[in-house]
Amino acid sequence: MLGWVVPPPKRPIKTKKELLEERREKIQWLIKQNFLKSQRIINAMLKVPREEFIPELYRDYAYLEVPLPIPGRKATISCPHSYPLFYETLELMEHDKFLEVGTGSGYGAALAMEIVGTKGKVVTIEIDEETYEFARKNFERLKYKDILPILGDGSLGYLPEAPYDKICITASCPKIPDPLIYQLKFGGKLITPIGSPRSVQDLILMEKEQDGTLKTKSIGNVLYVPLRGKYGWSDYF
């Protein structure tokens, strides 16, 4: 799976208490590694149980630094460090209207909801119907009623809720999709991996200045599944 060694499926044996302790230890590790900085994102990661967004046979691996399979076509839940890497870089904060492209398990949207709070908004789009249903059921079971999940082509964004303060694309793109640039607020930020799904990609932060000027900078190297849809890697599938 893109160079990662995925552990074998097994019946879960860890208790909620053990998983909570692992979550706390993981957060301390993320802080020490400089992935986690803001208290609001730390609090969100403490509150949201990552194991609840992982299929049963991989549940005990919830806090390992590996992507894990979830229902859907080549679908995964990203490594734990990926979420603060994206959200700290975006400076996701309370009251933000946030668009996530690639719902996956729903874990990222749940974290984002805890970060933006009740005065913010989280819209998340998933193109794979099986993956979408997995996430939707997770939201329902864990009572994340305020998240707006959309089944559709995330590379087109979601115009009815635009513009957005922050946009996160959780799959590698050939380039930043034009509709997402259009739907980003002036003064807003977008983060996405750019590059071939067959190799290491460049994590790019784009800022849309008040005059419409687009500024980009590289954050580092990452490995992500390819973006599907009109502005994705159609030749990869």
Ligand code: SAH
Given for the second form:
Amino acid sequence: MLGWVVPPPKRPIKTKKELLEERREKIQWLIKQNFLKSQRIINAMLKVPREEFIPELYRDYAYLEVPLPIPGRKATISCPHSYPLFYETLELMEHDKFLEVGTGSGYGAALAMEIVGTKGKVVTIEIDEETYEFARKNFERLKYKDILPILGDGSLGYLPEAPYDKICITASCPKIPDPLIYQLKFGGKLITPIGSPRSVQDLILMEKEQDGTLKTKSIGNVLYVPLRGKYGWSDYF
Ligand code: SAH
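Follow the form predicted alone with the form predicted together with the named molecule, if you could.
So here's everything in the complex, that chain up top.
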């Protein structure tokens, strides 16, 4: 997974129809590779145009299996397979109250919104102002008005909407931030990469059982940008 090569920026030439065709092919591939299983997540991936969450000069690469740069410090839109990997593992479903730490492009939050539906709720937090503005404009243009975007340190969670059924951190942490464990419902699940930004990291699923017992399990290796903020890497060294 180390050493992704980001293709060079170029003016986009692909038509909407071509990108839709690429999206359908990508979804078939994700199903074949066993990343994508549940119908609700398949439908969400078919519906959300990933290319709309990518800066113009990288838009034609929307369906390549690479993370792509977006505005802000070290911000990226994660590669396509990581979304079903996170959401299938979390068992994200209709009605869920969902918190995402690391809004990035907003693509992950848009997919989550399609999955949880209007009876659920999506709260997403971004620490970088420029990235936050990029995502906010994407939500506005694509009419995702029910998503609640927050500018701030997501390692502290977001208490006004807590507790959450599912929490996903899309940046790598030194350890799972205590406030996020606290803001998880009993019976809830949290997924996050854990480990140094200088190496591959462990993708960890944590379940908080009805009696409060915490169970963790390792899902595999991933490569994410470092979590910043109080419980992130910046204050760790
Ligand atoms: N989920 C995103 C990809 C996120 S990339 C998408 O779908 O596009 C990771 C993001 O986490 C970056 O934008 C980075 O700025 C943000 N981030 C890092 N530390 C954070 C923190 N403490 N709180 C909120 N966001 C954070």
